[in-house]
Each structure stands twice: as structure tokens, then as C-alpha cells.
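As C-alpha cells, one chain now follows by itself in the form predicted alone.
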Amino acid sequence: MRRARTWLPGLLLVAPSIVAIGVFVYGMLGWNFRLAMTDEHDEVTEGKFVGLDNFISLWDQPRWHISVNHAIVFTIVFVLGALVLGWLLAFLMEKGIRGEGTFRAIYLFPMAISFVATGIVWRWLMNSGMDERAVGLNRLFDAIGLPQWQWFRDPDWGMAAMALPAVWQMSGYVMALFLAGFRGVPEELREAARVDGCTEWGVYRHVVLPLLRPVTLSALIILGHISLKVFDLIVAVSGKQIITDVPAVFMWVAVFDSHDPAKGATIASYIVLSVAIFVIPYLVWSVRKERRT
């Protein structure tokens, strides 16, 4: 009983959080992963048991190519762009600007919109009009002598494009972990290399990045799980278009429009695990980490 009264206070006060994570997130994986294994291709009839075979069949369309190659496009510009920018402004405000507290606010302040809201807006600022019809970013360039682009309806760049927003939403976050990460190296670390005959850009360089990469891996996993399961801020820019179709996008097509809840189950299935192997090594990672510390 004594035992009992040390843990079972906070075991019956996270019960309930245990129990609905167990439900609604595992429990509903779980019924995912069992559709997907079924033959039910329609909303009347119970479908049967047909193992993997659905995974498989999945390859065989040329849709789900497509959005599969969108969304790999879209992660790399996604991912690359947001932790370049985030980096250069966290370098920037770690320099100690004038009205830093200002500026850190203003980059942050997309963050808190949501991916809906802004898609609305960029929808309009990468409006494929031109000439006489543009207006958002191509009226600028228009106006400035540069050339008009088809943003994200150019067959061949139209995901790069799409990017831009995530980009431009999530890169002050990006900022936010890598000013405190170089606020977290020690001077001392830094004065050491310089007296050992360091550049500005040598300190960087050995000192400072080094002690930086557990941050750049969180942010990329962070980017990583977001860009892979991308929904609304397609959705919000162009619709549920092919041209910038994504596995988010083809699986609410394929339940809601197509009403084939086994195709959508296995989609569904495929963005669960793309993400875990984002998410899973980083988990063994930092269970690693603090058995060693």
C-alpha cells in the first residue's frame, strides 16, 4: 500500500489521457491498417480479408505516382527552404540587431496563422494571370520588368511553387529553434577558438554548427512529418487538382469523391509510414541520448 500511494496517484491522473491516446490514435491507426487489408471498395458491402495485396495494386496507378512525386518535390523545397531562411534569420538576430524583440515577433507571427488561412491568401499572391488578368506576385513582376510566372499550375515547377507559402509559414519557427540553439553555445567555447587563431566564420563553422545539430535534426523532422502528410494548404491554394496532387489529397478523393474506403485506408497507410521513418529514428535518438546522460 505504501508503494500503491507513491505511483497511483499519477498513474489514475494521466489514466485518462492513456485511454483516449490508446482509442483515438492507436485504436484508430490500428482500424486503418485492417481496412486497408480488406477488399471493401464500396460503401454497402463488407469487404474480405485480401492481406497486402491493395499496397500493391496502389503502384500500379498513375495517379499515385503522381502524388507521390509531388510530394517528394514539395518536401525537398519545403524542407531545404524553410531551414536555410530560418538559419539565416536566427544568424542574423544572433548578431543582436536593433528592435530584435520586434522582428522576432513579425517572423514568428505566420506560425500562428493557420495553414487554411494561408492558402487563401497565397492563392491570390501566385495567381497565374498575366499580362492585362495579373494580379499578386505577377502584377509585381509585371511592374518591376521581371518575367510572369504560371506558379503552381507550371507542369514542371508548380510544386516547387506550392512550397513557397509552407516556406513562408514555418521558417520563423525554424528561426525561433536556431536562435535559442546559438544563444545556447557557451562563449567561452567561442572565445577558445578564436584565441586559437579562428575566423568569425571558422568559429561558426567548428564550434557553433557542431553544437547546432540536434536542433537542425529536430527541425527536419519536424518539416519532415509536416510536408509528408500536407493537406489544407493544397486544398486552400488550387483544390483537389492532379496537377498538384498529393497522397493527403488523392486518399480524401478516393473516400469522400471515388467513396472507396479501402483505397483510402491504404493511402492512409502509406502517410503513416512515411512518416514514422521521419519520426522513429528520431524517438530511438533521443531515448539514446538520455540513457546516456
The other form holds:
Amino acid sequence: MRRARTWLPGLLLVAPSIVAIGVFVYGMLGWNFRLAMTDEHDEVTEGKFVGLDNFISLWDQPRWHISVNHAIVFTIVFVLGALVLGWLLAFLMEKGIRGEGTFRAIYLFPMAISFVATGIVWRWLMNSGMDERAVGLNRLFDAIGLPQWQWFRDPDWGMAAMALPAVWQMSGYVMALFLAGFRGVPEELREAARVDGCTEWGVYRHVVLPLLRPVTLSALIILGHISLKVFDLIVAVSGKQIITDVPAVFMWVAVFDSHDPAKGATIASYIVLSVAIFVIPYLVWSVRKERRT
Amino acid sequence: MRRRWMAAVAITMASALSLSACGGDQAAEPTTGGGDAAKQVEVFSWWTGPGEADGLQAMKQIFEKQNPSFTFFDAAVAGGSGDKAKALLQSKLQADTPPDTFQGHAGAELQGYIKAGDLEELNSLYDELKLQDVFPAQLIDQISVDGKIYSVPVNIHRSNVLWFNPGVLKEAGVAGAPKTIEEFTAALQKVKAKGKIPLSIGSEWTVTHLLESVLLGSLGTDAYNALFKPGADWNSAEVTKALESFKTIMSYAGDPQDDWQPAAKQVADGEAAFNIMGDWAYGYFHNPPEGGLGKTSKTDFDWAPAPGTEGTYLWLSDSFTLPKGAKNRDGALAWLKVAASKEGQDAFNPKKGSIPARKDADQALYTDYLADALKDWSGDKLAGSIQHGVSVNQPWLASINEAVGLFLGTKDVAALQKALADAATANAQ
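I have the form predicted alone already, so could you send the form predicted together with the partner chain?
Below is the entire complex, every chain and molecule, led by the chain shown above.
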């Protein structure tokens, strides 16, 4: 009786969300995986179980290779770009810039905008017209004598350009994470390093950065999973074109244009699995760490 | 102890149920809210742009005048060629909560809905209104599935229109609109020599749109129409030749623009010589600056059938349907009657910039380009558009778009032909 009194109210409090998550997240996930393992290739016929056939045959499709490559390029540029830029901004802030609050707000603002709005603005900025037809960034580059570029329409590095709006939007958030991390480093540690004759750069290299590792890892996970699922930004900038295809857009086309539920579910499964590769080791690591402390 | 346990379970269940009940209420609200549901007719379309929305309004006024007991509910979803609208429609149909009537391209695009049993056939409506007599026989033939008709075409658009800038052509020494594919490539070469963009293109779907005109121009009408019959041969040497021409033509294309409008604008502004786009471009060229470019026809821009396609109307049509389980079936039928009527079509089409599907339209209402179109529609042979859902169903079109998108990267004609042939084998019926 007494023991029940300690855990029961807590359980009651979280029970509705456990039920909701159980049904709407894990239930749906399971349903999706089940669908991906059937041959339900239109909405009318009932599918039969075919095991992993869909997962294998997807690799025969040239479009799938293209969209996976695009996702990889996008992820590398976006994650590295946002981490480096966010770290740099936080570093400058931490040096005690005047009007820090104002700058912090300015850099954080883009996060308040949806990817769709960002995409529509950047579609104009990254217009591929050149010289007399240039608008947006190409116009600016033309005026100051920098080389112009096709941006997201570039056949090889288009997806790197596509990552720029995402970097612009998320680096402020990364800055906030790092800034909190910087502030969490006790002043005594830095003092101690300086007393031992460490240069200012050395303080960052050997004292601050190692202490920031958990923050970096969290930022990496957050950015990585956004990146692998990216859909709205791509659709807002370019629509559903092969030249900027990513798995989530391919999934949309498979479900709503090709009317092939099993194929859509297969792509969705791959997206979930790729995110899981990021998230699960992190969860394991953080659980272990909490146990240790 | 046990009673407490039961209470806990009960409370949990109750809160979970009330949560889901809330969700249900909210989802149902937009369709039932705002007046008497039984009298309301929910008309689902993607007509929200300038011109098309005005046309819908004009039909709405006629509808409400003729049917005082019904109110028109505009359930339009924005987005060109209905991408977003179709996705929303899909979820409504799967949840068995269809709108009372929805817009769809007439022809094979509706096949999926028909197969899924979402649509009622309209043969009795056609008999009642004697629509077989007022629509062209070839049109009725191309929208029938096993002798049954599932939609009422409101308008006809033409896909195979070559838009060009007369000034740029003159400067390049091109005498007039090219009549064959060979003349077309020669003209493109001349324009290129002058340093202008020979052919402007937009996003990837506009390239599929170009492909259908090249296929029709190269193969001829009968061979083109035969491509969509079961067992059609997409591997033939004629198709290879057409695709080689397509590759040559694409080598003169300018940088892809964001959509069809910026591509058309390049022609209007004299940056590009040619653009192949459907005749909705006329409204964009011609309309005053709020919804168009305010250009003068024949001097700033001009038109001709796409090279090699003179005498054939590569058509597409917006149509309305009767979904099974419509809440207000009578209201939907009343709407279909307005959409099929001469009065309704003559109110809608001049505003939308298309011609009526009926043969007995009031000719005086259609001027300039539309007068040309009306004349050609009454005499030309018909071929169904690919990109706009007449000849191929939605999965087939998705495969073709994918093949064309991949071709833009690889420029590999053999791979394109194989992908097109595979798509035909998988989807033709």
C-alpha cells in the first residue's frame, strides 16, 4: 500500500502520454514496418508478406542512389557548417562582445522561422540566373566581382548549396548550446590553466573544448536527425525534382504520385533506421553515463 | 488496494478517451461548421490563382442562382497542377470523407480513383443532359473507361503550343514558327548563334511537358495515341528517333527556371526565343500586370502549334466528379449540371483562359488566342496529354517524370527509353 502510494501518482501522471506515444509513435512505426514488408503496391489490393524484398529492390533504382547521395552531402555540409559557425559565434560572444544580448537575439531569430518560409526566401537568393539575369546572391556576387554559381541547380554540388539555408537557420541554435556550454566551464579551471602558463588558445584547446564534448554531441544528434529527415526545406526551395531529391521527398512521391504504399513505407523505414543509427548510440551512452554518476 | 487500482485504470482510460474524442471533434469541424451541412455543397479544386479563381466564382454565381436551396462551399487548395490538393484529397478519400465533388484532370488520372471505387459513374447524367451530343465524340471516347464516364469536363486546354518572341526570331533570321522538328532545331541553332536563349525551360515537369510535344511531333498523332494502348511498343526505332530529337532540342535549353512562369517570362522579355507550354501561358502573357505580364499579342509574343503537331490538339481538361458517399449527393449533381451547361462553361472559360469542352459555345466570347484555339478544337485530331493526366494514370506519370528527371542528369537516351518502356509495361491497361 505504502509502496503503491509512491509510484502510483507518477504513473498516472505520465500514463496518458505513454498511451498516446505507444499508439501514435510506436504503433504507427510498427504498422509502417509491417506495410514495408508487404507487396501492397497500390491502395486497392491487400498486400501479402514478402519479407525484405522491398528493402532490397529499392537499391536497384537509380533514383534511390541519387537521393541517398544527396542526403549524405546535405548532412555533411549542414552538420559541419552549423557546428563550426555556431561554435564560432558562441566563441565571439563569450569573449564579451558589447551588446551581446542583441547579437544573441539576432542569431537566434532564424530558428523561429519555419523551414518553408526560409526555403521560399532562399529560393530567390539562390536563383541560378547569371550576369544580366542575376538576382539574389548571384547579383551581389556579380557586383563585388565574386564568381557566380548555379547554387542548388549545380549538378554536382547542388545539395551543398541546399544546405546553406539550413546552416543559416540552425547555427544560431548551435551557438546558444555552445554558449551555455562555455558558461558552464568553471572560471577556476581556466585560471588554473593560465597560472600553469597556458596560452589563451591553449586554454580553449585543452580545457574548454574537452568539457564541451557532451554539448557537441547533443548538437550533432539534433542536427543529424533534422538533416536525415529534411523535407520541407527542399520542397519549398525546389519542389519535387530529381536534381534535389532526398529520401523524404522520394517517399512523398512514392505515396502520393506513384500510389505505392509499400514503397513509401520502405523508404520511411530506411529514414527511421538512419536516424536510429544516430540516436540509439547516443541514448546508450547517456544512460550509461547517468548510471555512472 | 484493488479498488484504488481500478480507479487509476478508469481515470487513465477516461483521459485517453477524452483526448482522442477532442481530436475527432476538431477534424470534423471544417466540413460541418458554418451553416446547414445538408444544404452545403463542398466543391474541391485547386483553382486559387488569378483568372481561374474568377472563373470558379462566375460558375458559383450561376449555381447559387439556379439552386437557391444550396450554398456553395469553396474547398480550394492552392498549388499549380494540384499537387498539394491531390495529396489532401487522397487522405480524405481514404478516410471515406470525400468532398461532395472534386476537380480532376479528365482521363487516365482518374483511373486510380475509379479502381478504388471512389467514384460514381455519370452515364445517366450524360443521358439526361444529352451530353454525348454536345461534347466531341473523340473526347467522350478518350475519357470513357469500359463504356462508363466518371467525370464532367468543364474546359479544354491545349498542351502543344509553341510560344515565341517575334522580335528575337527576326533578329536571328528565322522566318516564322518552325513547322517540323528539323526546322525547329535549325531555328534553335540560329538563335543560339545570336547569343540568346534558344529554348527556355522551367522545373522538371515542364521538361516532361516538352517531351510530350516532341513525341507527338516526331511520331505523328496515331502512333502517339497508340503508345498508351495495352501492349504498345515503346522500344521501337521511331521512339528512339523521337527521343534523340528530344535530346538535341534539350541541348539548346537555357538554365532551368523555378517554374513555368519565369520560363515564359524569358520569352516575353526577349531573352529567349521559344518556350513550349500549355495555353494557360496566354493569360500570363496577356493579362494586365496584377496577374500577368501585360504584353501585346502578335508583337511581344506569338504562338503556333508545337513543331510537327499542326492539325492535332494535344488536349487536357479539368473535370468534376461525383465521389461515392458524398454527403450532399443532390447538391453535387446540381453542381455537375452547372459545370456541364453552356451557360456555366461560357462563364468560366473566358476568365480561366481556356475553351469550353462543349461544341456549341458562344464564339463571340473567345477572342485572340482563344478564337484560334476554338477553331482548331472543332477541326483538329485529338491526342491526350501525358503530363496533365489524360493518357497516363498517376503512377505511370510519376515513373515518366522520374525517367525525365534522371535523363536531365545523365543525358542517356537509351536509359530514358528503357525507363519509359518499363513504365508502360508496368502501368498500361
